[in-house]
Structures are given as structure tokens and as C-alpha cells.
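What follows is a single chain, given as C-alpha cells, in the form predicted alone.
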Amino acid sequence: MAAVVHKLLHHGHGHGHHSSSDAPTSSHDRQNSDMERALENEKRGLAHWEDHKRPLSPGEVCANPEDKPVGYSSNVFTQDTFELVKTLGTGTFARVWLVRFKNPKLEERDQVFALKILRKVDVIRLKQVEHVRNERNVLASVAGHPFITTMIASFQDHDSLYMLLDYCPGGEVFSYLRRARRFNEPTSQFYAAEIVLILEYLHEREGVAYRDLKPENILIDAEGHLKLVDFGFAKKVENRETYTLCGTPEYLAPEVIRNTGHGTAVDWWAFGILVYEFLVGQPPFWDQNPMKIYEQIVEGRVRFPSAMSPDARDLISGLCTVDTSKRLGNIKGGAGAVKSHAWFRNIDWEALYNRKVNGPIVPHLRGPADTRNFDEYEPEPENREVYSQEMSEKWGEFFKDF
């Protein structure tokens, strides 16, 4: 449990069941009551975080996860702590649930979270062990950033790995973009600016390449701000090159397709594609056949609609530059050069980081647990492969810091 939360909590106010003084307590009872007390403490720390949810400054976000109120590894939470309400999303080896505490107290009734459950068997079978560890570690290191999904805590049991995340009831930016066909310039600038702050933090503070920037991975929270989710491809690259082919065809940078080694610059390319898609309604490179998309990307000729403003064209051209040594965001000045671009001249970066600027689209919600912005999903399949003792002996070590 994070040290900060310990400081916030008054110990000794646990709600463990104390036995009457004359009845001897068994060690089992004592253990149970200790666990209950620890759980109450952890829940109280969480309530405190929820009440004061303010953006941590970049320096605070950078702190060791064990010293932050969020992003820690919990040995108190279990799946049994939570009631699974509804599936919010599924992937090849994970399912995300809307959850709340089981038997909530009055003050916990409105507290809901997203719980990402990853089955160890599937993670191993699909060779995702490294990706999952990267995801957990990156989320722990960035927890508390105003525009990145907050991993509150991670934990595990014999079969599964869990990440408890804040719930973004607005759903994907993608669905709003599809409904609106395209965003106007002020809306596009607002969302783009929040993404610049995310990339600046990931690249310059953490040395992390996100590698999967696209509208489907950007959610809208209750106040209309963005939250970047799904860090499965994120990787701490610092100044090294990496070679894994990953991402979504329309958003891949030329150096990923050419497999010449890539770093954080891939995110600035994808960011250019994203700004184009916000303003136009579709990405600049598109074809039914992915190979044709790749050819267009490597050639790197962006065609702009005549209605697009000169500043927007200039920004996108600077970002979607095939030569990484000339790519905006990757040249001298880094993210600062992007922030000082004319297209962002109306952005107050300080106010934006502190969430003092209102989001252009604020979702209509019936309450904290509203799920109307998420699709319906099939129930989980029955009779799934079991995580055996043999697997546990071979792989347990890889998950130990979860």
C-alpha cells in the first residue's frame, strides 16, 4: 500500500471484528480481522484519492509508485473485493469490467472502477507476458497524470492478473468522431493539446514510446477530458531503438513498416495522423488493402482538403515527415516545438494541464455507473484452460511484482 496513503490514514480505526476480551482469539480470526482492517484502510485511501482527485504535477507523477496514492501493487484487494457489474470491453486475453465494492457502505455506493482482468493462461499462450509487464509498469509510473487512465492498484491471484483503473464513462472519442463526422477546429485543438501533454510526459519524463495512438484508445471522462488507455504496446525505450512491429495500419510510422528501428518519434507521426482524422473524419492514408496503406505511408505524401487551415496543414506536414530527424516533436525542442506551433496559439498549457479548461464534449450521464457509451459484449466462454501448477512454477516469477 502506498506510503502516501498510510500518511493520510489514521491507523487503528479499522473495522475488524474485535472479539470480546474474555474469548480467546485463534490466529485464523486474527488474520481475518487484520485483512479486514487492511482492506478498510485501502478503501479509505481510495476514497481520499477519489475526493481530492487533482492532477498530480509532473514531478509528483514521476515519484516512485510506492510513494504515490495510486499505481501501487496491492496485496489486500482480491477479485472478491469487487462486484462485477458489466463488461466494458474485451481483448484477445483481457476483459475489462465495470466494478464496485461488494456490500458497499453508504459512502461507497457511487464509487465505480474499471477492472481489467487478464488470465495468465492466455497471456502466456499468446506470448504477451512482456507486453503485460510493460503495461503494468508503465501505468504504475504514470499514475496520477491528468490525461492518462489511472491505474489505482494492481493485484493477482492464482489464475489472473488484475489492474484496477479509473472508469471513464464517456466511452471512446472514436464514437463521437463518427457521430459528428469530423470535429471543428477548436474541438480538435483541445483534444490534440491534451494529447501533446501526454506525449511530452511519456517521452521526456519516462522515456516511453506509447506506439498505439488512435481514436479507439482515447476515452472521454465525466468532465469531457481525454484519458489515454491501453498501454499494451507501450515500452520504455529511452534513447534506444526497438524493432517490434506493433500498432494499427493507418497509424504506423514509415520506420516501423520499414523495420529500420524506431523510438518515441513514432508517436508524433501517429499524432499527425490523429489530428488529420479529427479535422477530416478519416485518416490521410487509407485503402481496403493494408499493403497499399503501407505503400502510401512510406511514400508519405499527405493530401489536404482545400478547407483545411494553413496552420493545421503546416502542423500535420511537420508531424507526418518520413525523415525522423526532421519530424516535429522529434527535432530540437521536442514537445515544446509542437506546443509553440501557431495552430496551438490559443492554448493555455498550464490551465489545460490542471484541467481548468472545460472539455468541448461533456457526456450526458445518469450517474457514476452509467454504461450507455459502451457496447454490449458476449458473456465469457465456459470451460477455459486452467493455469496449472506446472505453468505456475515456470511463469510465477514473471508475475511476482504484479
Contents of the next structure:
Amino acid sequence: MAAVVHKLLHHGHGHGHHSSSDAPTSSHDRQNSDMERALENEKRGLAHWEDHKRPLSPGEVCANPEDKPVGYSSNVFTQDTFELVKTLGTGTFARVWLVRFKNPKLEERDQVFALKILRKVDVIRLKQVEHVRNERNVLASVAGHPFITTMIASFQDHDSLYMLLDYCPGGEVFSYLRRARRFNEPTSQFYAAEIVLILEYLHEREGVAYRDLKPENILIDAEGHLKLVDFGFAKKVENRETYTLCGTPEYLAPEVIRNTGHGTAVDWWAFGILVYEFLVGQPPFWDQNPMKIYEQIVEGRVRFPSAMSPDARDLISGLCTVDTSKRLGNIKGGAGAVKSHAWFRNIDWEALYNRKVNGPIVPHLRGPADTRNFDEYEPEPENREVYSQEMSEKWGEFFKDF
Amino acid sequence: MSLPPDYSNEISALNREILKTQPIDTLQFCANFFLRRLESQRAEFLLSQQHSSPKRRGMADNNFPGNNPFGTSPSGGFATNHMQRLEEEEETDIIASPTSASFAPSDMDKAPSAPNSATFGNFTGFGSAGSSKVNRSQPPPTTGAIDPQSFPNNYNLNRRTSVSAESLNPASSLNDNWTPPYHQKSDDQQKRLRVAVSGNFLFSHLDDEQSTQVLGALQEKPIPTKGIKVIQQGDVGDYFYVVESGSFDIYVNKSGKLESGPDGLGAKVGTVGTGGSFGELALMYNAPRAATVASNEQSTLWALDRVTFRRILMDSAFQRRRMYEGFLEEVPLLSSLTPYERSKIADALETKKYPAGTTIISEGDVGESFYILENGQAEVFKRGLDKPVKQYQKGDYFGELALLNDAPRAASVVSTTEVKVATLGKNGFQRLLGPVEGIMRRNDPSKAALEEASSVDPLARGT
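For comparison with the form predicted alone, please write out the form predicted together with the partner chain.
Everything in the complex follows now, all chains and molecules, and the chain you saw is the first one.
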């Protein structure tokens, strides 16, 4: 669809210019109406996607972003297209809003989205330009995967970058986990299995390391399935190792701490920590002093509560192995070796990918725009630094494909 | 009059399920559906009781007293309503199903809060921190909101923020020909520095070369007088410090940052003297300083910044990996490896050092590992011959047939100088990529490749 809109727009502009010599006033009008038509077009495409939402097969997800209905860069959407309803989350340089179309038509009234807004000034100040570009590109290439947040479109204006994402009304797995303290084995297995499918896809189809796995970055959708969000540290590594330290302290892999170069294997380490945290209620390595956490991680001795099942222990030990050449998920068989581990013996992987299995927690919702599962956040601070013309000249190039 | 929205939502969810499943027994399916919905709604309801107050986001541990994960504490948000509490107790069995703890209550006691466990939050209170423990390392940071004394060994249940350091890109560092800064030091100073950082795990993993570069990069920083704040709590942290002489006091302000005024420093939690170090977290990423460190007298420090430290580590790792990949490309037995597989093997190679005169492999033994000579020289001997039959230089490899079979070594390899080898065992190789035969058959499905392989090993050839 994106391609169609591009053509439409292009054509429209060309036409406008052409006629400007003889009829300058009408050209302006026509340009406006072209713009409106393009907007209607994109909205229609969106509604179509929403109505027929189904998991794309791994092959379809892999397709060129231009050939997919979602994950494109839009020339048509602006912040003005949307009404900001409520903050769903904040980061150091981004804020995610629940949004809907301004002045919605009848059929658009129930359509809501999550809009991630990044201010260019903050992105630059926090040296996250490269990470933001990676995020946009990775999200575009994975859009349509059943357990990854769908980036419907991205766009920008003078001082901000925008990513229009599907809204996941269930809130964070983190909130459920903290309230329940820990998950039982079947619940943990279900969530873990969906994460395995995500990692299998990211690593083996896309060559992408996600690098920030944790319950805070996993949302629950209306049907109780998972959606991985926040691809700020995701990077296409393919067969080269990478060196920039990033992640969350308790979840960092030993090779990241030691700076010996890391790749997709860091996600399998973090996955082991995640399964442990699901089952125990807290991660295996912790201390008040972060350096002590890192010391424990590099040492890599995981201690298990006595009640943890032998299969779960075996899985976690395999994943949380300091030596990457012995780490489950990174050794022969890749994700397949994880999937065939005894702890997952009850999982029907095919049914799971196609969302045929019900999630253990299905959020109770009062409609598609219900935000009860999200916490309240402070309002956005006033008087922030402006993105100057000078900065725009220096950095515009880096954002041009957004 | 229109239907209530809740009802419409339930019905459309049911419609979706019906479409997806196409059940034969429609009525039973609908009944099951609503039962399931009811169960999950109840669980949800109870969960959201604690969730409703936004200020309780993070949730202190006392939300989960005792062994009941859904337990309510009298001070908690929702125990006040008697009806709710009754309902909660009645429903425990049902709610427990989707999310409850799988551990028996007795086991839960032992689990996350085992008092003497080193793993589960071995917080050492600030009270004891003034002693030698703090002398060595950075003072324990406080996260501000949490009063450690009241939660002796509990995990911080708040949302965790991501961290990230400066982008490090090896490709660009090769282009700009970066070399680490070098600051001259006396032998004594070197020795003292080595001792000072020896207990720090960030340094204990370094090899000799990295260690020399890192110590060389430490820069002297004179502190002319008493009362200089070398680092200030809450500030960005870029440097790690080792005390060459003098002494420093460590202060933590409970607010999380240094404040103005006479008590702005907060409480003194420790002292660090000659040979001590502080600020090591700055070698990882830019986190706010957890304490203020101020000089007690005229002192001298050694300082190392994060970018230099991490770049030294990165450059040496990067160069070693590329070197190994280059060596591996030269091994005919492994010629059909993809670049991805090659980089995996390069990552798995283990570095070993041997003094001159060491027999690295010996003729007749069962071969288990494959070797690449990374540094130094070695000679090949065959039984019955006095003179070496071959010399090995940097980049030469031997013993690769061990990856293929258990045939005895065809010759011995003895180091003539001190050598550094990169080595990988058959088990390690198979664990990563499976049997080497399978990999060789990619090019040639017949056995020809295998036979050819035995002819490329100089040892097998029995020169």
C-alpha cells in the first residue's frame, strides 16, 4: 500500500507544478485536495489492515517493507492527523501516546494507536541518533510479526520523529508479574515460548539482535498474546559482532560487560534471565551496587530455588552460560535447540505462531481504547530546548529516511 | 436503546473465536468461552485492585507479605473493604490458576529471601560500609527512594531503566588509526597500579597486552589541597580513579545528589586511601555518580576514562577476531564454512600460552583439538627422525584432523619459542556447527572431500 500512496503523491505534486504556470490559484487547491486524498487513502489502507489483521508468515514479514501493508515511511501523516489522548509510557527521550484520528468519521471512532514521539533535540543530546535509526529500520522490517509491535508507519516534522504503532491494551507483562510476584510454570512457558518465536525470527531471519529483553518491554495484547516493544537497541548484526554497551543492568550478558564483542547470543542470555524472573519473581543476579551485579554476571553462577523444576533449571543453565560457544540458542540448532528443550515439550509451536492458543491472561477491557492497564505518567515538561535551524542543517541528513 | 459496550465487546470477541475455531458444538463452545472469560476477568479484577493506585507503581515488597502472592497487607490499598477481602479469599483457588506461584509455600520461604544467600540481594548495609570493603571499590549507591535498612535483602521492584554507553564502532577506529594514550610511569607506580586494580573484575580478565595498554592510559591527576570534590553525587560519571597517595572521604546524600548548604554532602560512609579506587561504574556507561568523593589532604590520583578503556578492549578483541577469521580461511578442511560460521568458530577459539620447549601435541596420542599458531614458532618431529620435519610460523595450523576423527596424531609439535596458540576441541566444534564431515559434504557430497582432507594435513601426510 505504501508504494501506491507514494505514487499517488508523486503524481499529484507533479501535476500541481505542471499546471501552476497557467492556473496558479487552482493548483494550490488541487495540491491540498491531493494531500487529502492521499491521507484518506492511507487511512483506508490502515482500516483494511486492522480489519484483516492476521499474523503474516515469517516469509511475508521478511518481505521488502515497501511491499508490506505496514512499516512504511509516510509523507502524509503529521502529528496534526492525530489527537493525543493519554501518555502510555515515557523514556529518556521519547514519549508514547494513545492516539486516535482527529475528527474521526464514524468508522474511525474505534481506531486507536500508540504514537511514539521522539524529540530530535533529545535524541541528539543523548547520542541516540544511531539507535533511533536502527529502531525505525528494524521495526519496518519486522512489521507484521504476530508477537512484535507493528510499526504501521513512521513520519517526522521539523523537531520530532514519529512512529505509529499498534496499541496493546493489556499493558506490560512487568505489571502483571510484579502484582502476581511470580508466574506459574504453564504461564511462564507460554510467554517464554512466544519470546522464543520472536528471537528465532529476529536472529535467524533478520540477523537482528534485540538487546533489551525484560518484562518492561513486553506488552500483552487484547487476546492475551505478547508484543515485544521498544526496539531502541535492536541492531542488524548479521555475522559481525558489535561493541556498544547497551541493555538493562540485570539482563546484560557477560560478553557485553567485558566488551569482547557481542551478537545475537546476548538475547539468549537475557532470555534465561527472563524465564528465571518469571518463575522466581526477581532476576538471578542482583545487588544494590550495580558493579556487584556485573561481577556476579561475569562469574555466571546461577542459584535456583529448591522448588524450581529440573527442566526449568536445565533450560536456564543452558541459556545463562558465560561461554557463548556453549550457550543454548547460540549453539548448533539455534532457536530450534531451545524449542526442542524438555521444558517446552507441551508447546505446539505452529499453533502458537498462528495465535491459535489462548493467552493465560486475557485483559478485561471496556473497549479498544481502554487504558486501565497503563500507569499514570507525569505530564510533559514545558519549555524545552528547541531544534534550531543550525542543528537541522547538521543532523537533517541523518533523519532524512525516517 | 443501544447495547452496552461491554456486551458488544464480549460478543465480538466471541465472534472472532467462532470464526477462528469453527466449532461443531456451538453452544458448548460459547459456554466454555464465557466461563474462561469469567475466570480471567476475576483474576484481572483482583490483580487490578493493587494496580489501581498509580502512585504505587513500582510497588514495595510489602505488597506481597507472607506466602500468598495475592495477599493483602493491612496498609495496602485495598484491604479496607471487607467484602472485597472476603471475595478474594473465596476465590483464591480460581485466581491462582493463571498466574499463581508454582512453588509450595514452604519453598517460597527459602527461595528469593534466603537470608544468607549470596545471590538474592546480598545487600551490605551502609553501616558496615566504612571499613576496608569500601576502600577497594565504589561505595554502594543508593537509589534514593529505597531505604535499604527497611528492606534488608529485597529486590528493587521498580521499572528498570535501560543503560547505554557511547557508540563504539571498530570500523571507524581502524580508519582513524587510534592508539591509546600513554602516560609514563615508574616501575614502582606500575606495580602499585597493578595491585590496586587486581581485585577489580573489569581488569582481572584482561590479557597482558590489554593490561599494559590500560595501565599506560591511566593519567596522573594531582589534587592540590583538602576539600576538593573529585566526583559529585548525581553528576555524570566519565572517569575511574585509583589513589596514588593521600586520602578521600565518601559521602552519600539520601536525596540522590549533592546539595548546597552545610549538610549538602550527606552522610560520610567511608574513606578511601592509597591503593584504593572509586568510580568504576563510569567504565561501563554514563550513570549518575552514587556518592561524592572529596579529598582529605593534598593527594594524587590516576584517572582513566570510559571511552579509552572500552576502546582498548574493543580494539584488541576486534583485531583478534579478524586475525582468527583470517587464519581459519586458510584451513582447507574448513573452506566451506560460511562467514557467519567462521565468526562463530573464531569466537569459540581459546587462547593458550606455552613456554619454549613444550610438546603441544604428541605423536600417537588421540587428537582432540585443533591449533592455530598465533605467535612464536614451533617445530614438527616424527618418530625415528632426529631433525624437525617442518617449521611452524604465525598463522600456521595443525591437528585439524582431530576435528574429523580420533586417529592418532601423526607427528609431534614442540614450541621453539614462547608461543600463543588459538585452539578448539572437536566437542566445541560439534557443539557449534555439528560434525565437520557434514560441513565438508556441502561442497562435495561424495567422500572425495574427506579423502582429500586427509592429504592436506601435513601431519597426516607424514612428511
